[in-house]
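Consider the single chain below, provided in structure tokens and representing the form predicted on its own.
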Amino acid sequence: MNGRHLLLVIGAEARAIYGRASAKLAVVVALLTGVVVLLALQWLQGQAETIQANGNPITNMVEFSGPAAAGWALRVRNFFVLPLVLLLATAASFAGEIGDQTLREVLVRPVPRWWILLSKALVLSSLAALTLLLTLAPALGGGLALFGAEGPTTTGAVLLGYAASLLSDVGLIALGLLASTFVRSVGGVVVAMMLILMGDMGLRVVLKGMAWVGAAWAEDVGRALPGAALACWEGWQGEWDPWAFAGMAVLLLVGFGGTLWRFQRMDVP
């Protein structure tokens, strides 16, 4: 076993993951997000005389620049659909392969299980990076061509937001893989993750309430929970929250570490 064998495993995993409908959907949605946001901003700019609030034209309320277009595209991309599609791709690559017995056939090969898990994590992360690039390219490139670069939003800040968003996507992939070791169906993984994140949101609301009545520690704990960690990319719009990144470090350790521990010990039917 050497590096060449590992590359062959990664290549086989890439063909499997990128060949599924979930990965193709992620690519299409990512590209459409950047294009649609750019076209929407162009349309709004052309409606400056007709869309007003208290006598102020839309051009005074919305920033029209290339970096701003990329920022809006990132917000739309991370709102709901793309994270859900990435979660579907993650569940299909593990829980789905258990269900259709593809993973059992892979495990017959004389390769360590951690190679298989590493290959899945790397390919899924590359899919996340590709979707970010496909959203960024038309939004930023087209925005610079249509609106220019001047404005409060800077290109550097937006690019940091996209980089942090990749970290958030990898964190979501880690959680999805871990859930796949407990819930062995694609739909079950998605439902389980949604319930976990809803519970996380409720817990953060409770912790905010505790902080409001005087428990100073509660707010810091809430800022490090998985839901806050997955939203660490939002810091590009203002201040970066170190607690969110600390939570992300814990999430990645627990997600990938827990998945590896369970995968090494689980029976794959």
Given for the second form:
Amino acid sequence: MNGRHLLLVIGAEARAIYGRASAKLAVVVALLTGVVVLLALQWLQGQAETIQANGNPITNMVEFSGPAAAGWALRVRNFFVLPLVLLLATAASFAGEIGDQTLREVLVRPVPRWWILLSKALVLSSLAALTLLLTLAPALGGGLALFGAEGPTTTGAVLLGYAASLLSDVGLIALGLLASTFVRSVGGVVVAMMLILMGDMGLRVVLKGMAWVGAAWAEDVGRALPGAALACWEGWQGEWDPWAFAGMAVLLLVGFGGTLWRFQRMDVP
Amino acid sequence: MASDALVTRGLTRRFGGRTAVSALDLRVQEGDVYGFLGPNGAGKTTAIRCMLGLIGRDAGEVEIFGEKDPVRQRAHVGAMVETPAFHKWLSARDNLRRATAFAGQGTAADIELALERVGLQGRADEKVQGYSLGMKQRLGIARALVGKPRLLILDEPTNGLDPRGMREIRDLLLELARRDRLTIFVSSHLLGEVEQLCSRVGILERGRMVAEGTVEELLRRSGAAVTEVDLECADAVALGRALEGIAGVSVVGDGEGDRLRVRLDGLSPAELNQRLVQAGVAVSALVPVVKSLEDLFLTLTSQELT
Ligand SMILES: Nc1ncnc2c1ncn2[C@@H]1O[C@H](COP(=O)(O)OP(=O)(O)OP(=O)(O)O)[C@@H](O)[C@H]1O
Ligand SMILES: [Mg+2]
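What about the form predicted in complex with its partner chain, after the form predicted on its own?
To see the whole picture, the full complex is given below, headed by that same chain.
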């Protein structure tokens, strides 16, 4: 049990997580997202004469620039496919390993349980970061080459959006790990997360309604719920919502803390 | 004096209202090959899981080579619990590499040696996906060997192996004990196997240890009074008639070969011989039926599942 040992464990987790189909899928989808968004913008620019809205050519309404391409790629990426694939990778590495009993095979080794959680969280976060880079690189790089940097969207703002997306992804990973301590199958975790986020959405509607009839605090609480916290990255387009980040801080604390607490006490089959 | 490799004191684990392991006291000395016996549901796997820290315990403590810290304890242990599980999309060799990473020790040479010992070196680059049950079992044993363990904890290691495989694993374990000086704790319900393999045995029944000692000790304790003998006699009719006249003897049925098996009740084999001679029956052989570990096991453990 020393630093070298911990590095070996992280390396072994990396090999397992990156070796799974879910990680490969994440990498491919991330790269495709950047490239496809770029190509779509390029195609749209070529259609300036044919596609018009109220007599205005499309080029007047859509921003064509490197940062704008990167921004569109980020919106598409976060729409739902990549978070879902990341959630799959998370569930496969924890709920999946509990279910197929491979987790037992590492727990009989001289490693504390928190090492295993730490390794999984780090490697999954690195996968999230890698997918963000794989989307950003072609979209921003290709966009700058094709359209230049001119436009209202700045590179700095878009990069902040990508950074905040990493935070959102880590929050999702934390929730996925926590769900894995309750439901010991990959499908179960995905279903549980969908139910939670749907409930969260419903709750936010109710809170909005309460704010509308006069309970001012309700709106702020709604803006800090997990669903809103996971959408904290959206702030790059205009204003950052401090409530979303406060919600994210709570989510990370509850997600990782709760996972650790439950895992330490868990009977592993 | 040999030092203790594995000690449990008062180890207890309940599932709801059922006590799966109950105040288990157990002592395995360095160099022992310890057979952990018990019928289905006796609590063998549960006890092993508690020792390895896979599941919590309601009471009791575990010491491994004097070490009390559960994480550091496991640095000495190579374990296989129930059916071994693998990352199926990785090759056998990569699964063993993964095991050495988590063990924090064990080299590429250790991996090759372990593969060779279980006879898998030729197929180590195949994905575990395509492995048969017996191959996975062997790979599980190889994995238990790669972290430079001093103590092997194996839960029914020959489960799923063909007769040759069982023999090979038994020989391997004996070699590991004799040549590599490993201490081995092995659970099983294959009594013949345990008799050939183990220096000490503990018999578990409904979570409690009902007998512990060397195989000879246990057999002597249970077989102290020989209760059955096989008789051989040229004149079977005369023998039968003579037996009817002796109190405390009843015919059980056929014994080994052409012999007749009788049960003695309050009569020693020598006394029986004397009476038969007095009755004028010449017995050419009188063989006490030696009880096996299996008989002892069946006497000590009940049939119904706990
Ligand atoms: N996770 C669990 N939840 C509830 N009961 C359990 C659990 N694990 C084991 N048990 C119960 O504990 C008892 C002991 O089971 P265990 O698996 O330890 O037996 P075993 O001696 O290994 O049996 P076998 O020879 O069949 O492998 C059984 O009655 C079993 O039903
Ligand atoms: Mg068992």
